[in-house]
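One chain comes next, on its own, written out as C-alpha coordinates in the form predicted alone.
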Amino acid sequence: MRKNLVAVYGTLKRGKTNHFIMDLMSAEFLDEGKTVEKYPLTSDGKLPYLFDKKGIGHRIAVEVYRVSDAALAVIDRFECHPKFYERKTAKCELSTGKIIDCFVYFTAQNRNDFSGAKLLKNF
(Lines of atoms letter the chains of each structure in order from A and count residues from 1; the text may use other names and numbers.)
(Lines give C-alpha, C1' and ligand atoms only; values in the text may rest on other atoms or scores of the structure.)
Protein backbone atom coordinates (compact mmCIF):
# COMPACT_ATOMS: atom_id res chain seq x y z
CA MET A 1 0.00 0.00 0.00
CA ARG A 2 1.45 3.32 -1.09
CA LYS A 3 1.40 6.21 1.37
CA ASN A 4 0.58 9.72 0.20
CA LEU A 5 1.60 13.02 1.76
CA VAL A 6 -1.21 15.56 2.00
CA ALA A 7 -0.78 19.14 3.22
CA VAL A 8 -3.99 20.69 4.56
CA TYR A 9 -4.56 24.39 5.22
CA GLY A 10 -8.27 24.67 6.00
CA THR A 11 -11.09 22.83 7.71
CA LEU A 12 -9.21 19.50 7.77
CA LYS A 13 -6.57 20.90 10.18
CA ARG A 14 -6.54 19.90 13.84
CA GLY A 15 -9.14 21.85 15.82
CA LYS A 16 -11.15 22.74 12.71
CA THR A 17 -14.67 21.57 11.86
CA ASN A 18 -13.78 18.76 9.44
CA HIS A 19 -10.68 17.32 11.10
CA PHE A 20 -12.74 14.30 12.15
CA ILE A 21 -12.35 13.05 8.56
CA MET A 22 -8.58 12.84 9.03
CA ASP A 23 -9.15 10.90 12.27
CA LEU A 24 -11.64 8.52 10.63
CA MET A 25 -9.15 7.82 7.84
CA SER A 26 -6.32 7.17 10.35
CA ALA A 27 -4.29 9.98 8.80
CA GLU A 28 -0.85 10.12 10.41
CA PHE A 29 0.11 13.67 11.41
CA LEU A 30 3.75 14.26 10.44
CA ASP A 31 4.49 17.93 11.06
CA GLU A 32 3.45 21.52 10.61
CA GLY A 33 5.01 23.55 7.86
CA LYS A 34 4.54 26.09 5.11
CA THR A 35 4.34 25.99 1.37
CA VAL A 36 7.71 26.74 -0.22
CA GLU A 37 6.07 29.03 -2.75
CA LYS A 38 3.81 31.96 -1.98
CA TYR A 39 0.17 31.42 -2.97
CA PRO A 40 -2.97 33.57 -2.67
CA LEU A 41 -5.31 32.25 0.04
CA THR A 42 -8.71 33.82 0.62
CA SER A 43 -11.82 32.92 2.58
CA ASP A 44 -15.53 33.56 2.33
CA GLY A 45 -15.76 33.22 6.13
CA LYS A 46 -16.61 29.53 5.97
CA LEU A 47 -14.20 27.98 3.47
CA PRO A 48 -10.66 28.79 2.42
CA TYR A 49 -9.70 29.12 -1.24
CA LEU A 50 -6.09 28.54 -2.26
CA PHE A 51 -5.25 29.65 -5.78
CA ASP A 52 -2.52 28.01 -7.86
CA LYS A 53 -0.78 31.29 -8.66
CA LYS A 54 2.83 30.95 -7.48
CA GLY A 55 4.58 34.05 -6.19
CA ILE A 56 1.46 35.93 -5.10
CA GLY A 57 0.36 36.15 -1.46
CA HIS A 58 2.09 34.31 1.37
CA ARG A 59 3.72 31.03 2.24
CA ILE A 60 0.72 29.13 3.56
CA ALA A 61 0.69 27.42 6.96
CA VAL A 62 -0.11 23.70 6.53
CA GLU A 63 -0.31 20.46 8.45
CA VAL A 64 1.22 17.46 6.68
CA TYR A 65 -0.31 13.99 6.95
CA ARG A 66 0.54 10.57 5.59
CA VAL A 67 -2.56 8.82 4.23
CA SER A 68 -3.35 5.59 2.42
CA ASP A 69 -4.66 5.45 -1.14
CA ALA A 70 -8.14 4.72 0.25
CA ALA A 71 -7.97 7.74 2.57
CA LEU A 72 -6.76 9.92 -0.30
CA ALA A 73 -9.81 8.85 -2.32
CA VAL A 74 -12.08 9.85 0.58
CA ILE A 75 -10.38 13.25 0.87
CA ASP A 76 -10.72 13.70 -2.90
CA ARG A 77 -14.47 13.10 -2.61
CA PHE A 78 -14.73 15.43 0.39
CA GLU A 79 -12.88 18.18 -1.51
CA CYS A 80 -15.00 17.51 -4.64
CA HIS A 81 -11.83 16.92 -6.64
CA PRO A 82 -11.50 17.99 -9.42
CA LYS A 83 -14.61 20.17 -9.75
CA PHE A 84 -14.48 22.37 -6.63
CA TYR A 85 -10.90 21.85 -5.47
CA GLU A 86 -8.13 20.28 -7.55
CA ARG A 87 -5.46 18.06 -6.00
CA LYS A 88 -2.01 19.09 -7.19
CA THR A 89 1.54 18.61 -5.98
CA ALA A 90 3.33 21.44 -4.19
CA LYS A 91 6.56 21.68 -2.23
CA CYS A 92 6.17 22.20 1.51
CA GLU A 93 8.80 22.99 4.12
CA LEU A 94 8.37 21.14 7.40
CA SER A 95 9.21 22.76 10.74
CA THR A 96 12.51 20.83 10.62
CA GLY A 97 13.47 22.60 7.38
CA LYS A 98 13.04 19.47 5.28
CA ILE A 99 11.32 20.14 1.94
CA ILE A 100 8.90 17.52 0.61
CA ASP A 101 6.35 17.16 -2.18
CA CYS A 102 2.77 17.02 -0.92
CA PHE A 103 -0.69 16.90 -2.38
CA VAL A 104 -2.47 20.22 -1.84
CA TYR A 105 -6.04 21.10 -2.80
CA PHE A 106 -6.26 24.28 -4.89
CA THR A 107 -9.41 26.09 -5.93
CA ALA A 108 -10.71 24.77 -9.25
CA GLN A 109 -9.83 26.75 -12.37
CA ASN A 110 -13.34 28.16 -12.74
CA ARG A 111 -12.85 30.07 -9.46
CA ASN A 112 -9.72 32.02 -10.32
CA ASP A 113 -10.64 35.57 -9.34
CA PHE A 114 -9.09 36.67 -6.07
CA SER A 115 -8.57 40.32 -7.02
CA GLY A 116 -9.61 42.66 -4.25
CA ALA A 117 -9.73 39.89 -1.66
CA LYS A 118 -7.68 40.00 1.53
CA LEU A 119 -4.85 37.46 1.19
CA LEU A 120 -4.33 35.25 4.26
CA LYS A 121 -1.32 33.36 5.65
CA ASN A 122 -3.51 30.76 7.31
CA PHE A 123 -7.16 29.88 7.81
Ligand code: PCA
Given for the second form:
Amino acid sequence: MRKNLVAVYGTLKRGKTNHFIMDLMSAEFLDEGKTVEKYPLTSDGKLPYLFDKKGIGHRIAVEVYRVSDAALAVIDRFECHPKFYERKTAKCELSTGKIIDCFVYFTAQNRNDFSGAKLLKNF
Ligand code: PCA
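Form predicted together with ligand PCA, following the form predicted alone:
And the full complex, kicking off with our chain again.
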Protein backbone atom coordinates (compact mmCIF):
# COMPACT_ATOMS: atom_id res chain seq x y z
CA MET A 1 0.00 0.00 0.00
CA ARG A 2 1.27 3.46 -0.84
CA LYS A 3 0.68 5.22 2.43
CA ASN A 4 3.79 7.28 3.05
CA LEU A 5 3.97 10.87 1.88
CA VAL A 6 7.41 12.01 0.77
CA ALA A 7 8.20 15.58 -0.27
CA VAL A 8 11.25 15.72 -2.52
CA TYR A 9 13.16 18.89 -3.34
CA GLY A 10 16.32 17.68 -5.04
CA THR A 11 17.56 14.98 -7.36
CA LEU A 12 14.42 12.88 -6.85
CA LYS A 13 12.25 15.50 -8.58
CA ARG A 14 10.94 15.02 -12.09
CA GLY A 15 13.60 15.73 -14.67
CA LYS A 16 16.44 15.38 -12.15
CA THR A 17 19.15 12.73 -12.07
CA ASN A 18 17.65 10.35 -9.49
CA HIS A 19 13.99 10.58 -10.40
CA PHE A 20 14.20 7.08 -11.90
CA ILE A 21 14.07 5.73 -8.32
CA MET A 22 10.60 7.24 -7.91
CA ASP A 23 9.49 5.63 -11.18
CA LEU A 24 11.09 2.29 -10.30
CA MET A 25 9.35 2.26 -6.95
CA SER A 26 5.98 3.23 -8.47
CA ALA A 27 5.77 6.43 -6.47
CA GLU A 28 2.44 8.15 -7.04
CA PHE A 29 2.80 11.86 -7.77
CA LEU A 30 0.34 13.77 -5.63
CA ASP A 31 1.02 17.47 -6.07
CA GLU A 32 3.57 20.20 -6.09
CA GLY A 33 3.91 22.36 -3.04
CA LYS A 34 6.25 24.11 -0.72
CA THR A 35 7.40 23.72 2.83
CA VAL A 36 5.31 25.68 5.31
CA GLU A 37 8.47 26.82 7.06
CA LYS A 38 11.53 28.46 5.57
CA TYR A 39 14.65 26.30 5.51
CA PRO A 40 18.20 26.93 4.28
CA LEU A 41 18.77 25.09 0.98
CA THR A 42 22.19 25.11 -0.64
CA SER A 43 23.84 23.21 -3.45
CA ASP A 44 27.36 22.25 -4.44
CA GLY A 45 26.20 22.16 -8.06
CA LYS A 46 25.59 18.42 -7.97
CA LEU A 47 23.64 17.73 -4.81
CA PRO A 48 21.26 19.85 -2.75
CA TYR A 49 21.56 20.23 1.00
CA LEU A 50 18.54 21.15 3.06
CA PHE A 51 19.31 22.12 6.63
CA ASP A 52 16.81 21.53 9.37
CA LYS A 53 16.92 25.12 10.63
CA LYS A 54 13.44 26.58 10.51
CA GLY A 55 12.99 30.24 9.66
CA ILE A 56 16.16 30.74 7.60
CA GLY A 57 16.13 30.99 3.80
CA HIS A 58 13.03 30.33 1.74
CA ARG A 59 9.99 28.12 1.64
CA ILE A 60 11.25 25.22 -0.46
CA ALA A 61 9.60 23.97 -3.64
CA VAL A 62 8.74 20.27 -3.32
CA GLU A 63 7.00 17.49 -5.20
CA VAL A 64 4.87 15.29 -2.99
CA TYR A 65 4.58 11.55 -3.66
CA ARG A 66 2.75 8.70 -2.03
CA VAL A 67 4.98 5.64 -1.67
CA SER A 68 4.78 2.13 -0.23
CA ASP A 69 6.72 0.99 2.82
CA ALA A 70 9.02 -0.97 0.50
CA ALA A 71 9.64 2.10 -1.65
CA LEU A 72 10.36 4.19 1.43
CA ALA A 73 12.91 1.61 2.60
CA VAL A 74 14.62 1.68 -0.81
CA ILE A 75 14.68 5.48 -0.93
CA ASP A 76 16.09 5.52 2.62
CA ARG A 77 18.97 3.30 1.50
CA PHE A 78 19.46 5.29 -1.68
CA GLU A 79 19.69 8.58 0.23
CA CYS A 80 21.90 6.96 2.90
CA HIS A 81 19.42 7.73 5.64
CA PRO A 82 20.27 8.55 8.38
CA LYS A 83 23.97 9.15 7.72
CA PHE A 84 24.01 11.49 4.74
CA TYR A 85 20.42 12.58 4.34
CA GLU A 86 18.23 12.10 7.36
CA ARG A 87 14.53 11.51 6.86
CA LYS A 88 12.44 13.72 9.10
CA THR A 89 8.93 15.14 8.99
CA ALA A 90 8.06 18.62 7.77
CA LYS A 91 4.80 20.41 7.05
CA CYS A 92 4.18 21.08 3.36
CA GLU A 93 1.52 23.17 1.67
CA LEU A 94 0.04 21.63 -1.46
CA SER A 95 -1.07 23.69 -4.48
CA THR A 96 -4.62 23.43 -3.12
CA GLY A 97 -3.57 25.14 0.11
CA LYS A 98 -3.91 21.94 2.08
CA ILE A 99 -1.18 21.45 4.69
CA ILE A 100 0.15 17.95 5.29
CA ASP A 101 3.01 16.31 7.14
CA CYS A 102 5.53 14.76 4.76
CA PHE A 103 8.82 12.95 5.04
CA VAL A 104 11.72 15.12 3.86
CA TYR A 105 15.38 14.16 3.52
CA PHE A 106 17.34 16.82 5.34
CA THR A 107 21.10 16.87 5.30
CA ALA A 108 22.45 14.99 8.34
CA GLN A 109 23.18 17.05 11.42
CA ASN A 110 26.94 16.66 11.18
CA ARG A 111 26.91 18.50 7.82
CA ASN A 112 25.76 21.63 9.44
CA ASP A 113 27.47 24.53 7.72
CA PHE A 114 25.65 26.82 5.35
CA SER A 115 27.18 30.11 6.48
CA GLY A 116 28.05 32.28 3.50
CA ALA A 117 26.30 29.99 1.05
CA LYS A 118 23.63 31.23 -1.34
CA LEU A 119 20.23 30.11 -0.03
CA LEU A 120 17.98 28.67 -2.76
CA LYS A 121 14.21 28.34 -3.21
CA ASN A 122 14.53 25.23 -5.29
CA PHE A 123 17.13 22.93 -6.74
N1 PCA B 1 17.42 13.71 -2.98
C2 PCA B 1 16.38 13.93 -2.03
C3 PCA B 1 17.07 14.66 -0.93
C4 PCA B 1 18.15 15.40 -1.59
C5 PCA B 1 18.30 14.73 -2.90
O6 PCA B 1 19.02 15.07 -3.81
C7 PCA B 1 15.29 14.77 -2.66
O8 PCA B 1 15.25 14.95 -3.87
O9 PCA B 1 14.44 15.27 -1.90
